[in-house]
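Here we start with a single chain on its own, the form predicted alone, put down as structure tokens.
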Amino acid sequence: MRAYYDQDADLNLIKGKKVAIVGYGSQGHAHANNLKESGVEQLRVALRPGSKTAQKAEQAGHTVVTPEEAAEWADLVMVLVPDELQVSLYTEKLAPNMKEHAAIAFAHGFNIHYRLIEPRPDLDVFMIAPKAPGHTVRNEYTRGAGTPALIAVEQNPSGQAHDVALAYAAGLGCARAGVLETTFREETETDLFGEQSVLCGGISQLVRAGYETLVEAGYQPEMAYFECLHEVKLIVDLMYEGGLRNVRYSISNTAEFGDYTRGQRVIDEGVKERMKGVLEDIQSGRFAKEWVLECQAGQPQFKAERRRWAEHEIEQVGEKLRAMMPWMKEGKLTQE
């Protein structure tokens, strides 16, 4: 996989463009502020009328416009709203108003890969996907560092899509760390698989099952919470810092022996086979179709599952225990 760095990018390619950032959430605020501080002077933030985040964007010194106004004005439109909102946004607001031979960019390939959005043939279509939440993209930039990012090109009528995408990534600070080249298909399918089988679906189900196993065996819920949820951060931080070897270097020999001899009894070859089924749903488009239909129906299953998980005992126990650790609020990642 090829990696690009600051010396490979020409920032002037993005500095000379009118750039519209659609959305001002986690990624949107990072993109807008990082690009502005990298010298992109012609930048606007596009939000729907009445958006609660408009004031935040204006306080940061950005001009706030509607998506329609942004599309008419911009040379490059970066779409940073949730996947399920992008189709109607593009169809109703952006496509009818975008200038000929402009560019449209995304931070995730879902709607392009599954052909839910099919941009006009005159438009450059590319992706810049930082491999970190927006707050990290912003924080790393402000301290003079950067987060790695992926770039991909889907349509390139101008012949410059790749170089502009790389310049945009450099404007975010990502070329300080390294920008890797991929495709919309590879980014989408690996991203969805990682979320569903490991990072979100896998971890949450493993934590819940471990907690319930201890509580049902008669152990105190607080003990189960500490051992099966709270300490996950300690292990993940070690993993993030230096991989699995770093974890095993840092834990006790007793824990390491249990890792080798008991972990595979819980996560066995049957899990891997079921993961292949999850991947097949992603590759075939079944998951994408299911999510689109769920959204069209008003997200009844999604909302019911959200409520069910919120009511689980582990959340109530965790809230009580976290109140005993006020230092955890410092540098909080979410602003609920």
Ligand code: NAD
Given for the second form:
Amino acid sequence: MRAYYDQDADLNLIKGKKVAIVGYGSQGHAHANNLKESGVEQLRVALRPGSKTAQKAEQAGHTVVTPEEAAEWADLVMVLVPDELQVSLYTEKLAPNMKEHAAIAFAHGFNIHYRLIEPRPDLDVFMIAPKAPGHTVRNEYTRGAGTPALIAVEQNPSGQAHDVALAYAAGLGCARAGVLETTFREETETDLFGEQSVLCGGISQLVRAGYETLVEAGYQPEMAYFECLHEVKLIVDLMYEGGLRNVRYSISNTAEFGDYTRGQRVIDEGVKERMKGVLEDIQSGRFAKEWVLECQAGQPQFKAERRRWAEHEIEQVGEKLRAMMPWMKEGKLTQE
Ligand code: NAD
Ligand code: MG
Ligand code: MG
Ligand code: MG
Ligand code: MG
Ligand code: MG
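How about the form predicted together with the ligand, since we already have the form predicted alone?
Full assembly next; the chain just shown is listed first.
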């Protein structure tokens, strides 16, 4: 895989452009603020009229406009609204107003890869996808570092899409850490697979099952919470710094022996078989179709699951325990 760094990017390619950031959430606030501090002077944030977030963006010194106004004005429109709202945003607000030969960019390939959005042929279409939550993209930039990012080009009538995407990534601070080249297909499918089977779906179920096993066996819920949820971070930090080997180096020999002999009893080959099924749903478009239909129906299953998980005892126990550890609040990603 080819990695690009600051010396490979020409920041002037993005500094010279009128850049509109649509959405000011997790990614949006990071993109707008990082690009501005990197010298992109002609920058506007686009939000729906009356949006509560507009105040936050204005307080940070941004000019806030509507998506239609942004589309008419911009050379480059970065779409950072939730994936499930992008189709109507593009068809109703952006496509009818964007200048001829402008560029449209995304931070995730979902809508382009599954052809839910089919951009006008005159537009450059590319992706800059930081491999981190927006708050990390912002915090790393502020301390002079960066998060890695992926770039990909889908449509390139100008012939400049790749270089502009790389310049944009550099403006986000991502070229300090490394920018990797991929395709919309690869980014979309690996992103969905990772979050469904390991990062979000996998770990939530693992934590829940471990917690319930201990509590059902009569152990105190607080003990179960510490062992099966709280300590996950300590292990993941070691993993992040030096891989699985670093975890094994740091844990006791007793823990390491249990890891080798019991881990595969819990996560056996059947798990991998089922992961292949999850991947097939992604590759075939079955998952995408299900999510689109769920959204069209007003997200009934999605909302019910959210409620069910929020009511799980592990959340109440966690809230109580975290209140006893006030230092954890520092630097916390608050839910606003
Ligand atoms: P978010 O939910 O945090 O923020 C969405 C923003 O869009 C909000 O400011 C909201 O007010 C605004 N918005 C909603 N509808 C709008 C409309 N019709 N017009 C204008 N503004 C509107 O979203 P997010 O998590 O930052 O995700 C944005 C994109 O970034 C998605 O494509 C996502 O897949 C991608 N992404 C997100 C992360 C992440 O860290 N959350 C990481 C990588 C990629
Ligand atoms: Mg969210
Ligand atoms: Mg991801
Ligand atoms: Mg994702
Ligand atoms: Mg322990
Ligand atoms: Mg050891």
